[in-house]
Each structure stands twice: as structure tokens, then as C-alpha cells.
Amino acid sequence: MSRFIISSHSPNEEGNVVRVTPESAGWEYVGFEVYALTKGQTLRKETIDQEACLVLLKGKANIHTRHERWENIGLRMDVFEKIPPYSVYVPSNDVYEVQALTDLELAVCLAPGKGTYPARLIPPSEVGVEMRGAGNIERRIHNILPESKPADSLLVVEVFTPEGNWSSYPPHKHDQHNLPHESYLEETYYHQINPDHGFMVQRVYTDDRSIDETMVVKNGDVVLVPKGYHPVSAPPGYEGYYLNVMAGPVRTWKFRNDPDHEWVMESKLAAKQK
């Protein structure tokens, strides 16, 4: 298996099914966890020096922090309903407690925090929805925590790729601290597949090909993108979902397309406008 794939496992005693830390990934900023909680189960964590974005992938929950409480949040029972999720932003030096009101799949997105912003609910109505690309590189985007919304480090977005389509395409990268042209951002991809016995294909490669891996990704896999371009393909018969977490020294998403393939987007958009 590729060193960039972290596979999910059966829930442990606290419900965790996958975990990425900066230490385990060999980088500095991004952490990511998923919990599969049964109805009535409770998860309690301190954020310490990290901020967190709790994304309710599916199911309903009560969530409270040190100063805030939200009851009976959650709307979708499956990510492929394509309804924007409920999420909760939690600053560093805080605590969160999640009580599952139904079986619950919860993503915990983590990055360094400074305690600048208070805890808040991010309801579906505040999630920006857009269609990006055209033709067989068109995909649906849910901007959960974009750079236009307050946070210290985190950027969080989910993407739906129709069967037979590509996303994160044209291949792009954000691994150089070269503003305003490109920002350095580490990134995780948490994949789900419908039907769940299918697979996605993801490539991670650099200009000099010091990294050049093409991976078969299963349902529940996390792909690490420390640097390089990272396109995704959904084979016929299977639609893909992924939740992206990004963070780096500056909270901005400035990317560079692979110049060999940048023309594809222009070609697809031109065909769409005809």
C-alpha cells in the first residue's frame, strides 16, 4: 500500500476509525480524525493548542463547548444525499462534547489555533455550494470553512465527483510559500464511495517526479498530500466524495495548475459556453 494512504479500521472504544496527526504524517499543520459513534455515545475532547472543525458527515448530535451549546443538529443521513452538512468551529484552549442522537459519523479537522475566534455553529445555509469545472471535470463543491470565513489556520471543503468524472482537475498544487502566486498548504483527502465496494483513483506527483504515485483508494481511506499535484478520478458506476482539510503558515488557497494540463479547463469551459 502507498505510504500516502491511511485506511480506516473498526471503531475503537471511543469510536475512532481513522486518525492523522502532524507527527504521523511527517508534516507540521494538518490533523484529521473520523469517529463512528453509536446512538447515545459521547465523545469529549480538549482542543489544547489546535482549532477544530467538527463536520457531521451523517447523523444527528448535541454538541457543546465551554461556552456554547447546540441541540439536535444534523440533517443528512448519508453524505451522498449531497445536502450541505452541519459543522461546528471550536477554537484552541476550548473543549467539545458530542452526544450522538443517532448513529453518527463525525469528522474532526484540526490545525494550529490561536484562540482568535469564538466557537460557532456553521449551518447548511452558510455553506457555499458551487459547481466547478465542466463536462467530465465538473464536480459539486461545499465550502464549509473557506478563507472568507473566520479561522486561524483551517480550510475545509467537501467535493462530490460524478461517476466517470475527474476532480481536483486540472491537476494543481499548493506546496510553495510564494505569495501571491502560490501558498504552502498540507492537505488530507477523506474518501467515501457510492456504492461503497467501489474505488477511486488518486495520483500525487511533483514536477521533478520525486513523488509519482497512482493510488487505488477504497471507501474510508485518507490520502495524504504533503506536496505535489493530486487529481482524483471516479470510475464508471461509482460516485466519489471527499472531505479536504488544508492548513499552512498563511491561511490562503493559492494554487498552481500543472502547465501540461491547464489547457483542459479552458477547453471544457469553452465547449460548455457553446
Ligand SMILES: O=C[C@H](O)[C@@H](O)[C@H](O)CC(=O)O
Given for the second form:
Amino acid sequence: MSRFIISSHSPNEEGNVVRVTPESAGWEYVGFEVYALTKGQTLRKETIDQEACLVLLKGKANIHTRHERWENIGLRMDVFEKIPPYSVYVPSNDVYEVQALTDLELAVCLAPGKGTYPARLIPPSEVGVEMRGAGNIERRIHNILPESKPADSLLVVEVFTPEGNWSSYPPHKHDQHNLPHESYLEETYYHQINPDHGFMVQRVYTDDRSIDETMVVKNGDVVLVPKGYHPVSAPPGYEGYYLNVMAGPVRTWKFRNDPDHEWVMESKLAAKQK
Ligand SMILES: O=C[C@H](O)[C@@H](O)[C@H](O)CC(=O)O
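If the structure you just shared is the form predicted on its own, then what does the corresponding form predicted together with this ligand look like?
Expanding to the full complex; the earlier chain stays at the top.
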């Protein structure tokens, strides 16, 4: 098993099925958790020194923070409905309580917080939707918490890769603090697959090939991307979903394509124009 794959497990007593901390990942910024809560179950956490983006992957909930409450939020009952999710942004030094109104799958995206912004609801209407690429590198993007929306560190996005297509392609990286050309962002991929017995292929590799791992990813796996390029491929018959969390010293997404392969994007876009 690759050192970059963290597999989900059955829910523990608080419903947690996977947890990545900066310490467990061996990096500084990104944390990530997924909870599978049954109807009526409650999860309560303090954010302390981290900001959080609570993404309702599927199901409905009441969510309260220290000063705010949102009742009966949630729309999709499966990520592959491909409708943008409800999310809640919670700053550091706050607390959140999630009451599951249905069986609920909740992603908790974490990064260092300074308490700059108040807790807020991010409804589906505020999630930017775009189709990126063309042909067999076209994919659907839901920009849940992009750098155009306020947060201290977090960037959160979800991606749908059609069967037989590639995403995060041409391969790109963001592992150098070299603005304005490139930003240093740690990244997690939380994968789901439809149908769920399928697999995805993800490669993580660096220019010097000091890292070069090609992984078979199962439903519910988290892939850590500490550095390097990180393309994803969906085999025929299997649609891929992943939720990305990114964070680093500066909250901006400036990536560099692998120069060997960046011609592919222009080629596919040109072919689409014909
Ligand atoms: O750096 C961002 C992540 O790799 C993905 O969100 C990627 O950009 C998704 C895509 O372009 O297919």
C-alpha cells in the first residue's frame, strides 16, 4: 500500500471514518476528516486554532456554531447527483455541532485559522460550477471555497471525472513557494467511485522522480499530495469524485503544469473548437 494512501475504516463511536492531521501527514497545514453519522447522531467539535469547512457530502443536518444556527440544510443524497453541496465555514476559536437529520456523510476540511471571518453558510447557489478541459480530459468542477471567497487558509473544491477521462490533467503541481509563479499548497484527495466497487488510478510524481508512485485508489480512500504532479484517471465504466483540500503559507492557487504534457490541454481545446 502506498504511503500516500489513507484508507477509510468503519465508523468509530463518533462516526469518524478517516482522519488526516498535519502530524499524521508529515506536513504543516492541511487536515481532513470524514464522518458517517446515522440519523439522530450528533457531532460536536471545537475548532481551536484551525478553521473548518464542513461539506455535507450527502444527507441533511442542523448545524450550529457559537453564534449561528442553520436548520435542515443539505440537498443531495449521493455525491454523484452532481449538484453542489451545502457547506458551513467555521472559523478558529469557535465550536460546531452537527445534528444528522438523515444518515449523513460529512467532510471536515481543516487548515490553520486566525479567526478573521465569522461562521457562514455556503449554500449550493454560491458554489461556482465549471467544466474544465475538453474531450477525454473534460471534468466538472464545483468551487466550494475558492480563493475568491473569504477564509484564512482553506481552499476546497470537488471534481467529477467522467468514466474513461482524466482529471487534474495535464499534470500540475503547487509545491514551491515562488509567487507569483507558483504557490506551496499541501493537498488531500478524498475519492468516491461510482459504482463503488471500482477503482481510480492516481499518480504522484516529482520532476526529479524522487517521488513517483502510481496508485490504485478505492472508494473512500484519501490520497496525500505533499508535493509533485498528481493526475487522476477514471477507467471505462467508473465515474470518479474527489474532494480536494488545499492550504499553505499563502492562500492562492498558482500551479505549474508538467512542461512535457501541458500541450495536451491546448490540443484538446483546439479539437473541441473544430
Ligand atoms: O490543484 C488542484 C487539484 O489538483 C484539483 O482540484 C484539480 O485542479 C482538478 C482538475 O483540474 O481536474
